[in-house]
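The chain that follows stands alone, in the form predicted on its own, written as structure tokens.
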Amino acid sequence: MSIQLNNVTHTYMPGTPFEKVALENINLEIKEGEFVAVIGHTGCGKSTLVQHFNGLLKPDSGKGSVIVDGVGIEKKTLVDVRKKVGLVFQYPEHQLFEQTVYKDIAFGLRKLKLSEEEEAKRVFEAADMVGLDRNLMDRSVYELSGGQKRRVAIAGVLVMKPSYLVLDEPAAGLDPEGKNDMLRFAKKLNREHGTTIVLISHCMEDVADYAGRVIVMDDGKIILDGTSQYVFSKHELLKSIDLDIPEITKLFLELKKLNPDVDDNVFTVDDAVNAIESMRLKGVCRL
């Protein structure tokens, strides 16, 4: 099972003076169970890319196809595809509109004609998954904090039980604690429920900490695709397209200039702790 993009090109406002090729001949497969991060500077095509995953955007006519779990995205398959691929935009709380938390989470279920018991079960399950107190179900969404609103919005996607969850800057505007809660939730969803996670982020520390695979975009093309260790080892290439590397990586690169025995393959704080302990045991470096 996977999401496949085959030779996908997407052009905004074709045939006008404002024509812009946002994606160019993209070939990509996101496999079931992966935790993938998509990075790149603003305007490189990240959001355009992920909006093809559930048919919000379509390839230019005759220029590519998108296949979800073996089924091509067409008008007749769109509803089923969107049940499988959930997409959470930046500031999803701005999309809340129902009178109560319960009704907002349940909105996507209404067309499924579930029994009241089944609907309630799925709403409460989704609320539990995002850490939302059940006592809030009858509250107005406008009475909630920003973090609670975001959890409601994400629960409204999870209630459909998607196999793939796309998070476009899910921590934007949150304080550090709220950001960490959001990312830990995504990791838990991936590990415990097998949900495929696709994360768009500008924070390289978060990408290194959470993603098993990193896709780097530039000017509508994929220029790197591999493990976070592989991608962040290409620091000169990343710098050339105005992308950063984790701060801890920068530190160890500087330390290596002072002592060649320093291991500079460090991308997370855990990597740093392990590297220091390894060098200490070997007696090759004192830090």
Given for the second form:
Amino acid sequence: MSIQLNNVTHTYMPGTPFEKVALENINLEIKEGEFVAVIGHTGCGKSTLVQHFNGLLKPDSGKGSVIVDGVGIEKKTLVDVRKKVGLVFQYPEHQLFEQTVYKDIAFGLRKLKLSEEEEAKRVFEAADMVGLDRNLMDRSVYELSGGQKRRVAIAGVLVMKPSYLVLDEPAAGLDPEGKNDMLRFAKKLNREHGTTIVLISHCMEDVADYAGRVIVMDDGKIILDGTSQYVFSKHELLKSIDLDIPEITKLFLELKKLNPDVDDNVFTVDDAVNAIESMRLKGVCRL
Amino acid sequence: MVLILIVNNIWGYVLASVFVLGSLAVSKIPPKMIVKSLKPMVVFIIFTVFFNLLFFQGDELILKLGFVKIYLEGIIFSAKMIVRIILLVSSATLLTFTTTSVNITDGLESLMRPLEKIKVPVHDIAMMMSIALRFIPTFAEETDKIMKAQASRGADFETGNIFTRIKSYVPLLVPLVVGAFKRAEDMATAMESRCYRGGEGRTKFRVLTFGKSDLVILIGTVLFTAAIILLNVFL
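Show the other one: the form predicted together with the partner chain, since we just had the form predicted on its own.
Expanding to the full complex; the earlier chain stays at the top.
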């Protein structure tokens, strides 16, 4: 069970002076249960890539295919694929339109023709998952705060019970509290429900903290793909494509300049604690 | 462009074609781009021709297939329509490819200036026009984004009969309109915080001047207009 991309190339506005190759020969497999982060600077093709996962964009004709759980994306399979792969865009609160929060979350379910109880059950489940207060259900979506609106929008995707969830910068524009909530919820979904998470992010600390696998894109190509430790250890390469590494890693790289015995394989605060502890034991530093 | 609509005889068409083709040649727009701008009109042209051929009633019957009667006049009329549509579209293309929207609205503003005497809010109209033109691409982008977002959570814009299809556009239109209002508000705040207070006493960054080429075009246009009217009246 996986999302598979075989030789996917995508060109925007082919045959015009504005032609732009956004993806070039992408081969990728995202397995069920993974927590994957996609990083790369603006315009590198991240959003174009994830829009292939649920068939919003198609590979250039004759070039490549996208296969979700063994089924190729075609017109006939599109509805099923979109149920399996949920995609939350940047600033998803802009897509809200119903009179009440409840109705907006339930929007995707209407096509499924569920019984009223079943529908309510799934709506409340989705709301609980994103931490949305049940008292808000009958409010107008336009009365909510920014963070609450975003939760409603994400619940509107979760209610379809996707096995893959793509989050395009879910934390953009939220306060630190809201941001941490978003990421914790993604982690929980991944752990407890086995939902595959694909996270697009610009915040390297978040990526190091949460993602098991990191995909680095530049200019329509995947240039690195591996564990966060592996990817962030290539700091020279990341720097050359204008990407950052976690602040804590930078700190330990600086420390290493002072003392070559310092372990620079530090990517999260937990890593740092362990590294300092082991250095203390080895007598590299005194605390 | 308006002139093309009042042309009513062969010589008028010849003159208008020469004028438009001549201007296109002078404008140095690649012919490929002009052909491309005509492409979306093909369906429209076929549609027009089809109905004109079927329903135009004349004297000289050319073809009769059951209840379908095609008259010579119908054919001539359709041919005229084709030429008319092509001329209209290519002259509109000429305008948009050679003149930026800012220049068009600036030009309109100064042309409408005399109307200020009778209390027409010329500057406001021009400002509204340029804002409207400016936001068309933004609006298109937003539409695309929201359509994709709704499709991702199960919206379907393509199947069903006409009523379900119209209904299926509600999830698209509501966020779009809300977004447009919000953007308008932001825009107003941004303009006010830069001390915008209407056209009174406002100077321009780009000053349009009336040059030699403008004079040539003005004379050319006046002559062309006169010629078309004369042809219409006397032939």
